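In structure tokens, one chain follows: the form predicted on its own.
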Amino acid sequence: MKLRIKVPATSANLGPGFDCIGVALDWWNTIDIETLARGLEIECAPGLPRDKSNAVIQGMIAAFEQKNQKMPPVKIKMDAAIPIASGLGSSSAALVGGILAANAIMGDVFTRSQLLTLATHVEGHPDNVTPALLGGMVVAVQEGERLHAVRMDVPRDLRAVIFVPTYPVLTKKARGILPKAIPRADAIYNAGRTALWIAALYERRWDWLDFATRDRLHQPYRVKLVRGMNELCDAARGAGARGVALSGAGPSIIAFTDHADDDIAAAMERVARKMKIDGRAHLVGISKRGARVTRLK
């Protein structure tokens, strides 16, 4: 059996929606998988593991174990277009790709709900894996073993400008820097802005996004790990961005716009050069489609 799995990049949190809101981006990883008679072969970019610690393999193993089956020998070729350790869901894309590959090899034994729950269980939080699977914007909330995921379409006029620094930020480190407890005022601040994000999406009130993308739960602490975060956000707002946030755990910065994409990209790159931050701005659409599997043979 030969499969091709395409999985989109994702941006999580979007400011205040920590660990519960994410959006799929029109920026894709491609994973080709072929079952073999024996062995394990992995072709991937330098720096990615070529053994069972690879996230694609981890996803496959988890799916097969869920059905009390052993993973067959496979050959995997990964075209990883999504930057690694940049806050754009690269590890989630690999994990989702592996789970979908295993599901296809077993004959589509999982429902969509089961796929979402399994991916969330393996990843540990749903904000990247759910939009990677479903596309669009997803609000996902865990309640014990249950996962509630609501998908929403994002109008075509809302796009993203993402500045991606060349240096990585590991998610484990970015989570470790967060405090164990937060003030009540900060919780109220984020709850209101998370609700406003959803209201802005439904009403297409992009002028609300400047308020809706503000955060007090994680960005003020992660600024220590993301050089120039505040300056890049201010540059994007000054160039016309509707709202700006740290993408996932960073270091990428995502700006939302319904106009002036090039101006925003240029402004962010100009500030980056001034601060001697290597990186590049990318103009990216929001993807309505989530991950998809094509059977090649």
Contents of the next structure:
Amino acid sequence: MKLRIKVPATSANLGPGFDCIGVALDWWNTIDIETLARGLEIECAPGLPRDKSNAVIQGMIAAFEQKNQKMPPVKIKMDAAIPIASGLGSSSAALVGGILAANAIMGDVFTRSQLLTLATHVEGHPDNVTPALLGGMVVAVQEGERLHAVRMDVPRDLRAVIFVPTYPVLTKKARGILPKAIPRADAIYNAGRTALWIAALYERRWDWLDFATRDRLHQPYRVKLVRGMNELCDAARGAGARGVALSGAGPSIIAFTDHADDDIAAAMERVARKMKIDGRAHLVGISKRGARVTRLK
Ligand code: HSE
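Form predicted in complex with L-homoserine, following the form predicted on its own:
To see the whole picture, the full complex is given below, headed by that same chain.
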């Protein structure tokens, strides 16, 4: 069997929605998987593991184990367009790709809800894997073993400008620096803004996003790992962005816009140059579609 799986990049948190909201981006990884008679072959970009620690393989193993089956020998070819360790869900995309491949090889044995739960369980939090699977914007909340994932359409006029620095930030480290407890005032600050984000989407009020993308739960602590975070956010706002946030655990910065021009990208790149931060700004749509599997033979 030969499969092609396309999985989108994702941006999690969107400011205040830590571990519970994310969007799928029109920026795709392509993974070709072919079952073999024996062995394991992985073709991927330098820097990505070529053994069982590869996230695609991890996803496959988890899915086969769930059904008490052994993973068959496979050849994997990854065209990883999503930058690694940049806060754009590259490891979630690989994991989701592996789970979908295993599901197709076993004969579509999982329901959509089971795929979402399995991916969340393996990843540890739902806000990248759920939009990677469903597309659009997803609110995902876990309670024990149960997962509630709600997909919403994002109107086409809202798009993202994402500044991607060339240096990596590991999610584990960016989670490790967060305090175990936060003041009640900060919890209230974030709860209100997360709700306002969803209200802004419902009402198409992009003028509410400046307020709705502010955060006190993780960004103020992560600024230590993300050079120029505040300056890049200010530059995007100054150039007309409707709202700006750290993308996932960083270091990318995502700005939302309903204009077609590229002033925001230019403003972010200007600040980056001034602060000697290597990187590039990309204008990216929000993807309506999530990951998809095509059978090649
Ligand atoms: N919500 C997660 C975090 C996303 O901010 O740590 C990381 O991919």
